[in-house]
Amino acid sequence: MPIIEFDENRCDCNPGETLLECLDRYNCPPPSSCQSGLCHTCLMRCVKGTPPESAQNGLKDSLVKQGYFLPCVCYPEGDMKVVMPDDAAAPHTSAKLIEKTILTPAIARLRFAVDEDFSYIPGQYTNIFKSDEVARTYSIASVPVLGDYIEFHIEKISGGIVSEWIFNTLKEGDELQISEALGECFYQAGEEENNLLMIATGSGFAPIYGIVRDALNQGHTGEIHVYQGAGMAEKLYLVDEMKILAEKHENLFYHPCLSRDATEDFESGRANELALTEHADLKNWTVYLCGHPEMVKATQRKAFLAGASMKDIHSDPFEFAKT
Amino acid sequence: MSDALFDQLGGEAAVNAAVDIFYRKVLADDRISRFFDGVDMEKQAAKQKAFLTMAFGGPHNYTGKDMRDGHASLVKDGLNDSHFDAVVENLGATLKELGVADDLIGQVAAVAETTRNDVLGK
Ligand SMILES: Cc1cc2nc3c(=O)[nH]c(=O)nc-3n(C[C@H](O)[C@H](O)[C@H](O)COP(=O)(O)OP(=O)(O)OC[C@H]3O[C@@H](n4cnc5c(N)ncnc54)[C@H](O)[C@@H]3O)c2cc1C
Ligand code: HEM
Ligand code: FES
């Protein structure tokens, strides 16, 4: 069995268990948030041993090269001595609070200012740190040409560490730290005939809400199908603004769709399902897909199935920490 | 002579065209599909490459061993010799749609063949 050795812990780390459970089960966790490799919020550095490539997937290589790895999905293959990263490893931003609205009971817009040198593509994500130990990850909806505040859409999680907090508690004015923009899906440039399908179930709406004005203000041409999905309609928002949007532009078709309750207002049916039945052939499409984890796998599968390319299928599955 | 083969059937550039049309068939092949249902399609689209870069002959650092534990539990699943038969099947379809030539199919299926033993843990 490999052992781990972190502070004065050495830690017997148990066929098919991860770096960072085994670490758990000796009481001294590095903090965690996304536990699939996504976040980063878990990074560590290994001084002795090597950790395996596959805890380094999405690591720039500068810190490949140092050792970091991620122990949410580092499975040793030998011993290892680990440590805390440097701070300089993962760079963290102050952020103030300069706007809360609460769009509906289930999502909150919040806008932050930031410094300059806070650099995102809209689409990527950051995490929001509550304190030093517990952060959570959220996707950025804004477009830095249209503002220069960053914007995060909330989903309230009943009983959730911190979306509840920052429901509750977090108010104008307040300081908070985050991390550095991190994510794959966003807008790509030379893609502007593509047609682009966007799909997203509850606040999975964030970052399409940043792509689809990416891909607008970049003058795109192709038709842009923007499926937006919840169960229930307090889950459905921005829609009167989509909906203004669309009307601007004669490319863009938006789509509000509820899977529970029907009313007249939305399309009755589930996002994906609807998207897929609609446009059953995605071939030379590109496809973006945000928000629930199961969703988004399984409509990977199906769009890849349909037609587009593997490498044309943008996702973020809002994967959470299971408890 | 196996670089050789790799080389002839075009490289990586081989690889990347072939894994769309690869994944698309075993995905779509009712006999091997459920062998694919819970794997993730993004690291899964590595682990083609891998296969495919592989089965062409070309440089890897997989080790038999690897293999027969990357297996196991498929193997543990009811992973048989039919199953394997199928995924040479649908590699070679897929390279006759790219117009490769039949005897570098058949080298192909023989580099396939190799692994046999040690993809069904026997
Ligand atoms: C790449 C990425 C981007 C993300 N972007 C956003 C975003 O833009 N907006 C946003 O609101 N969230 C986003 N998330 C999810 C977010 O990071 C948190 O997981 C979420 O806010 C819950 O955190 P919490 O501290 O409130 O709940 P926790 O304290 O972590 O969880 C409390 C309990 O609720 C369960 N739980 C957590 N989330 C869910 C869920 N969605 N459905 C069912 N049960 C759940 C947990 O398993 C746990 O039992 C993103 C996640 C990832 C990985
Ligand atoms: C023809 C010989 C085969 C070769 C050379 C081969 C090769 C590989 C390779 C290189 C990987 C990636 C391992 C990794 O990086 O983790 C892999 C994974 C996988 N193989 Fe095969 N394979 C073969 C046959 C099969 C067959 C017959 C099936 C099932 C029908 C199968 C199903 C899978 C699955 C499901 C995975 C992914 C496992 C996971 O993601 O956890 N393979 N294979
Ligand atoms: S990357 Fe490890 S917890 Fe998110």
Given for the second form:
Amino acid sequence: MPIIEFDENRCDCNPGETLLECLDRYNCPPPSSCQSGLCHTCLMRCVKGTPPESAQNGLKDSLVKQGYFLPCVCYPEGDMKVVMPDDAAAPHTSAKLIEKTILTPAIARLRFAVDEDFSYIPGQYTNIFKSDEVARTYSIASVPVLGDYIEFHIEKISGGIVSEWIFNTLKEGDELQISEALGECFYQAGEEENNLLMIATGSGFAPIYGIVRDALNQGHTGEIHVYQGAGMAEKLYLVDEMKILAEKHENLFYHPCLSRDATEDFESGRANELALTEHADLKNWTVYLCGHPEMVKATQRKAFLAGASMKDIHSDPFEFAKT
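Condition change, the form predicted together with its partner chain to the form predicted on its own:
What follows is just the one chain, with no partners and no other molecules.
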């Protein structure tokens, strides 16, 4: 009989019993609603073992790859260790800071050395732990085949417990814990000929920086239009690197944008508004949106109305903790 590990519980799953029913019997069920695989309220992740294919029907390929499944229709075929999405019980990895660069007064670039078995896809995110109790989520800007490190771009938030610690205290050589990589905002197989529209604000450029280089490295042939936006020039970063990258790839078009304090070096206006004005028909395009939650939400809707399919709109809204 399969054994299900969840939180600190070890649960014996009876024959013919779903994983949800098993956890309910042990008084530790996840939230659930329809119990028929339709609403996805009970979505969980398997971090050890393998969920049956039938428990992943209807989920995006990107979620399936990460071990997500629906416990309400999961009849375990073997032992499984399961967690809630983003659960801190998911495996952690030791990371050593090997490079810290202050790119602008508002943005720091961190590069960590991690174990060889740590895997991620450019554009995913992970949690950086200041301590066992304090962590913040940051998106990954690196590409595994382009460097033996994992890179983050950290925006300094006034009063931010983790970001100010990163800027003021964390130093090269320090070690900390990061969680495994999560998220589905990454370059998808089968997009090679699609035109890509990528819009980022602030440090939301971190996942875009990883995704665009991953796409190019995989031989993407469609056009790639990157709009990087900020209010002030000090919050735009890696501009020269992106211009050099665009010079090397004729299908890459880079648009640094300032909504305030615009100069002749940057396009004037909000990145999302400029992007949608210049690309009014997004039918058969793939869209990536990263940054301020309100920008992401509003642009998702406008991109859909411009013809992009919802399945082809990938997003990573950046919610900043108040402290």
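Positions refer to the first chain, counted from 1. Definition used throughout: the rigid core is the maximal C-alpha set that superposes within 1.5 Å between two forms. Keep in mind it's a predicted model, so treat the numbers as computed, not measured.
With the core held fixed, the Cα of Glu294 is displaced between these two forms by less than 2 Å. With the core superposed, Ala275 shows a C-alpha displacement below 2 Å between these two forms. Asn284: CA moves less than 2 Å between these two forms after rigid-core fitting.
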